[in-house]
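Below sits a lone chain in structure tokens, taken as the form predicted alone.
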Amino acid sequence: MIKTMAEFAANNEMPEVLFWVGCAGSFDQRAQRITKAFATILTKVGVSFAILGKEEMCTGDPARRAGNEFLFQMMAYNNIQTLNGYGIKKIVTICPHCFNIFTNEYPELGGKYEVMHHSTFLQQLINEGRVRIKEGGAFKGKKITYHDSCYLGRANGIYEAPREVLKALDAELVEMKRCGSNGMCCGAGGAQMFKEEEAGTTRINFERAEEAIETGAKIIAANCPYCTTMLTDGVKSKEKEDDVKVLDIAELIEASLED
């Protein structure tokens, strides 16, 4: 069982990190598998962590991006009150959107924390020798292409950590023609997951999925619940879902852990 922050506080204890699950990781069936994979890794390697459980609210990121500043501030202040009440110092999240808003927008409202995206946290655990990959793991020698999510890459300059994590799998990393700081959005940063598309010749996620498929990779590695959904839909549009899998880096690591 994963302990909540309230349970830690009741015993006068403080976990190493607070795992911020996020809306997608909590409620979306596909993203729940990413949550479980990351929680499994943390448990297996002995990281002391807690979640907020029912005390966790949406960060307010979608509200602010949609222009509802009042709703954003209401949500943010509630979260900050909860986090500060527990004396939280370090947060790790599987969602780049949560990571970005905690890092760049919560401090001006009084929410100042050390925030890490799970790709950076996994890289640290690998470098420290806490996460160990088994010899000849499930992805050894397989072609993997990595999709840079906008809110991790261009917004926050994190490009190498996820790639370092993938290198630990001993797989063959093949880059798409648009990658790194020149990466292409999957569409959900522009809320294309939540609304009808505008006039045009193709959907943005269909185009991005096509670029990924063109690399010849059998696995598209993602680091964001939005990207995972959008790219999976894109792969399905090309009728390649039997050949090409979209997996979060936490799922890739969890499947490759030493027993």
Given for the second form:
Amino acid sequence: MIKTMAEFAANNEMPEVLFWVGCAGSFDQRAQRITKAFATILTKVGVSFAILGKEEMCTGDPARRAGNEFLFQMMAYNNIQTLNGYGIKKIVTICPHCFNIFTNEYPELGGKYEVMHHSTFLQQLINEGRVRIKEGGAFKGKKITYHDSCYLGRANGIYEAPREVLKALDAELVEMKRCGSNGMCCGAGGAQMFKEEEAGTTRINFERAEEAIETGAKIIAANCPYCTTMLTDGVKSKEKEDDVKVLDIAELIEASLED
Amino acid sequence: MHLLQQIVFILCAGTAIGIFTKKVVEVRRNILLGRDENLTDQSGRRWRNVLLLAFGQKKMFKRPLPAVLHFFVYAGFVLINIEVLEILIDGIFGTERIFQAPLGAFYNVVIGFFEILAFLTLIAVIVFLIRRNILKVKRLSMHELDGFPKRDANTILYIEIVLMCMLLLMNAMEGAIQLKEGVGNGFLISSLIAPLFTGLSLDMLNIIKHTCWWGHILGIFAFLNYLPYSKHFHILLAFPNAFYTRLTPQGKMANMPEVQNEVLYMMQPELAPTATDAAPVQHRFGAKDVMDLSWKNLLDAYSCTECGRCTSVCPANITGKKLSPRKIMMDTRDRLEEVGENINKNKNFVDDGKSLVHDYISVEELRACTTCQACVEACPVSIEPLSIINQLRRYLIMEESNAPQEWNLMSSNIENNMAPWKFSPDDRDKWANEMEPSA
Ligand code: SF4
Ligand code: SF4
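Moving from the form predicted alone to the form predicted in complex with its partner chain:
Below is the whole assembly, all chains and molecules, this chain first.
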């Protein structure tokens, strides 16, 4: 059973870490699979964690990026009240947008926490030997390409941790032409996820998916629920969904955990 | 040198520097029209950025070929300026090659080195012209550069060619004179062409030499005064711009303390300032026009080299959207210059019924941005087009309530359901209940 912070608090207990799920991870069917995979890993390796459950709210990222600062400040105020109320110190999240906003934008509003994105968290668990990958796992020798999400990569300079995690799978990591700090956006950021794209010659996710498919990889690894959705649609537009899968690194690790 | 020549030279130099200074003061005034932003903390890291980004041109080297060529031109610019110093002193005091005697034989080495640079600059500039006009490299030949920007880029390259040729020709004349008099054979590169001119009379050689000398220095004065109107202003502004560049992670969006406080006072009215407290300055939410932007945004605009590296990596632009981060910077500068002209004419800014948003930058452009920061990462001069985009978007939403229907829906969902989609907040942890009990 996954426990909420309220349940921990009722027993006067504090989990090792708060798992901030985020809106996509909570409601979007595709993203829920990432959430479940990550929760499964945490449970299996014995990390004590809590979720906020119904008390979690949108961080306000899409509102702020669209330009609606009032709404953002409202959401931030409420979330910080909740988090500080529980005395939260450490947060892990599967969403780079939540990660960025907690790391860079909540502190000056009074929300100061140690925040980790799940790729860094997984890398640590692997390094500490808490997460162990089974020998000859499903992805051994398979070609995987990694898509840098903007809010983990350029926004916060995290390029290595997710790649380290993928290396643990013994897969063959191939890079796209635009990778690392030159990585190309999936098209969802800045609240684009919630509106039609402006008129153009093609869609951003189509362009990016094409680049990923060109590497010949069978798996496109992502670290963001929005990227996952965008790239999945992009792969479909090229009618490659039977050959090429888009998976979050949490899903890849979960499928390769030692029994 | 003749006394008359000295006087003419001093007059020319004085006028050139005077006009330039006047324009620089004006540019500074324009930049300071922007909102205040304190960017002087952590001076150690800031100086490091000046060294790495401006002097070291770190980001240029993401694209090696133009980087190397640009480096020649840049080194040429910086070092040949030392020679210009000599020219200035010679011009004012009527001396000739004042550094020659004190430096002795070393002088020839130095000038030889400058000649190599001048030669490399010449080659680089020719390659640049070819890339722009014959190969038509995409980012250098897009439509947003039609008209002045395209002419500007080429003009600068032609001026460079003329200046470098004058310099080499002048030295070649001197080489030819030395050859004729049998007292030496000139400097490293120019000596190669000097023999071509030994057929001319000594008088003729001297006339050409002095013409080149004058042409070179007058060219430099003209160049200096062209700079503030050109994308080439970056050769000066890249340095302060690197110093004042942001030190926080690129993902951090600037806070709006006034909105933060408003929300705070709404939630906790007991914290609200009483009427006796001084009311903070109220300005517009976000930015409608250049005066609403930060002064750093405006310095950015004057520093932009219009190289288009930002646009060439912009996912919106790559996929055919109207948005181009370079155009955002060019528009900001054009509007700021227009506002500056307005102030020159009327003493104070008189409303001209125009603004940066709508008249220069359209809503459609602003809407296309994914806030991916690729433009910021790519810019070799530490410019942040995204910062301007964000502020203009804030204005559109908060002052004009100008949002696409889908964004209004998103906002109302966030407000009512605590998520951007229309789901019941009660279902937020439904996934947890669906998990296998063993997990
Ligand atoms: S942040 Fe916006 S303008 Fe800059 S590259 Fe990304 S989409 Fe283009
Ligand atoms: S903003 Fe930077 S990258 Fe873009 S055109 Fe100007 S100088 Fe080049």
